[in-house]
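A single chain, nothing else alongside it, follows as structure tokens in the form predicted on its own.
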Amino acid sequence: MKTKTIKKKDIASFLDTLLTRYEVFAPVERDERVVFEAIGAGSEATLDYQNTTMPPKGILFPQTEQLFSYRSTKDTADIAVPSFKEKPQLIFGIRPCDARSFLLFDHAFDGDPYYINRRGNTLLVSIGCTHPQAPCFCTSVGGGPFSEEGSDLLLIETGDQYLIQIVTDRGAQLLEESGFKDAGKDALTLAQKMIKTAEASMGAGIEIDGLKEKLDSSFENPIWQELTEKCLGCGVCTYLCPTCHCFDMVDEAEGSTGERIRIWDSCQFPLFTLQASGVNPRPTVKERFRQRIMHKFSYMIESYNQIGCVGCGRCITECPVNLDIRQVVHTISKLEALS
């Protein structure tokens, strides 16, 4: 695999010549926070943070989206389909457990020409966590604080500098004209003992070993009841999380025009599945509750082969009850089969 060095002086100035080129999103301070926003010039990317609470899927997915517009007459109606961006976009600085999120949603929009235009328009550029924090599990699920899965570059720390490892082509030719040196025998040993004392500093993590097939086995179990007794259905650990990807349609009309429009929706919600006939599949929250982890574990490996969480902590940190998925997961783990 080829790697490149880049001082972190250089940064700025490296994402005012992708400028030049893409429209870049990188990660900003706002308001005390840090968010995902497109930038005017380099030196307006923040890269020293943990994990932003807003992961970047809406710049691949916007919460809210015109599919098309109307206009009708008597006898004709004419619909207008929004034209897709032509200016290729560059994601920098995203984390890699967000970048491996896509990798689901490229299964989940299979077909659908918004999302599919936009990916296809897409570079990403990762760096590395070399401080996980404590709510997060990506090694438990397959991925890592230094994974390369669904990135273009991935950018390790190591002291002034970064090693950037070239993951795919598209990658290599961000680079072509960049002048970064190779990186030498000292910048990959040092690259190397981030990523071990990274890895090695993981807090608690989840068992996957036969969850799948104890999920399958426990949908009726009354245990469901006990793990959502505090449960809000407040929907935020859908909206913050990076695979979550549920949404509604609704068209908004006034006379002889008007626009259908995606938006984002959950699963946490009464009215998700509330039928025009007035029947619920999903009356309470237990039932919403455990919907949410039978599809993350259990349906999306029957439907892509992946499991539908990244382990980035999100929903652990943000949840105002603080329901913690990791412990959900151990107590589903330990439950003998109902006969």
The other form holds:
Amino acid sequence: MKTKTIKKKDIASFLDTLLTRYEVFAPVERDERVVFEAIGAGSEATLDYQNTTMPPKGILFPQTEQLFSYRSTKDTADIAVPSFKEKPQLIFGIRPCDARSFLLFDHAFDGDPYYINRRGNTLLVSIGCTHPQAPCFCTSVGGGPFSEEGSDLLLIETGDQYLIQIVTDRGAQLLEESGFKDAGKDALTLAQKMIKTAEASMGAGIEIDGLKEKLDSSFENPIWQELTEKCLGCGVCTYLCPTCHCFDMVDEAEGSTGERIRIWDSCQFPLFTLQASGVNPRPTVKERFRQRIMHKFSYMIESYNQIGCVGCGRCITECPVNLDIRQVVHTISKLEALS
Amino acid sequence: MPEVTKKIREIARSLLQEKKVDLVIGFEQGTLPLRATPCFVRGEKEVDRLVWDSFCENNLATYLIKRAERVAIIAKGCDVRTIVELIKENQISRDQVVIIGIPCQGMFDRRQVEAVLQGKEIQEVTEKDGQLILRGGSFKETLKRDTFLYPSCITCTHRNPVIYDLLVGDPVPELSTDPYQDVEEFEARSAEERWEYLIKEFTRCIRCYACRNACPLCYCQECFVDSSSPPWIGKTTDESDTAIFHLMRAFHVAGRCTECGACERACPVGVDIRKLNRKLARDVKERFGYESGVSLEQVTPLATFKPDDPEEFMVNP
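Please move on to the form predicted together with the partner chain, as the form predicted on its own is already shown.
Starting with the chain above, the whole complex follows.
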């Protein structure tokens, strides 16, 4: 695998070069928080952050997106589909867990022109996690603090420079004419050391082996009542989740004109499964929370042969009542089979 | 073990033993540093899970609604005010609940503490003499508790429970600062500046409804945002939709909101939700002399009327 190096102080000018060809999204500080935003200059980006509260999923799957607008007259209806942005875009400084999450999106949005166009037009330059945090458990779900899966380039912090791991051809093209030096032996050794240290600092995480079978056989287990008793039923876990991708569509009409909008939806909301008859097959937080766990650790494995969780830990950090997905999964995996 | 934790466990044990309650709702140790988490204790064996520390930030009153069991609840000053409102609004009955009141010195704002640590990982947290000592692999940080309290704790006017069945811990002095200083400053701004401020806050909203769901007084069977027919409000995150959500919610809790701050603590993106709520709370206090949740007897002003109510807002014909 080819590797290059870039000095930390040269990141801003590298971004400036990329900005001539790409719309660049990067972590920036806004009101004492770090968020992914389109930047106008390389100096706006900060790579000195843990992770953003909001995942960058909205860049490829906006929370609110117009699918089409219409204008009807007596005999005709004109439908206008928004044009796709032609300028290629790049997400710089995305964490490896979030970069991996788009591989799941690729399955979920298979055949969706809105997503596919944007996705094909987007490059991912990720930055490995030198200091994984307490809620992180990426290594339990097939990832790692320096996983390159889903990324085009991966940056690894080594002192005053980053080692750039070239993952894809598209990634390699980003570095053409950059003049960055090939990584020397010292840089490679140091990078290996950083990776080992970070991986060793990860917490116990969750046990995946046999979990799907346990979940499938525990659907009616009364433990779900106990596990979800404190759940408030809000949408924090789903909206902050980089892999949650459920959506709703609403029509906003005014007279003879209107638009169809796609918006994020959450399986934690009562409206999600409310049927026209008034029946709700998931009437309480128990059924809704169980759905979230089943979807990630059973249904997505069935559908895509992939775990539907990248272990970013956002749902753990931001859950208002500290309902910890790791604890839930642990309890389920330790259940004796119901006789 | 802190004295308050010990007493809470003793009380919980005896209440369950004597079958005075079926359930004790309190807090247990959370899974992350600086976190405690709601805990439901039904058997004596489980009693030792209960803890009390500076991270018991949730308003547990939200768990009392639509519960058939007899419940004992651990309640801070603000939580008790909420319980009072819920009793007055017939959502819970007084004799169904054993209130274990705790005089509260405010809860630590974990996000503020995390900002100071800048990603350094906490391994051990100890509390002593109004100080929080955080230890990690390569650092030790000592923080004064009073400088890291939640904004709602700084403006709190009832740290001591106004009603209770059992009180754990000694009463604490109430704060003497003007609780509405920030509201007065906000009022002094021009209408444009106020709107600009609120819109900037609402624009961050992601419509996750954590604020609504954490609020014990948001108990409508169907929230106006969840109605699809008719759709009272747009579902997008456009400025107008998020603003309407917050404005409507503020009106819905006007004269009822006990300023516990559960909404703001639950918000993952830091929207200043309390600004409007507190503005309305202050208006209600000034106009009707009513402070929510401090008395079981006083009639909720927006749920009643008098024939001679001033109606200066009416347009003269």
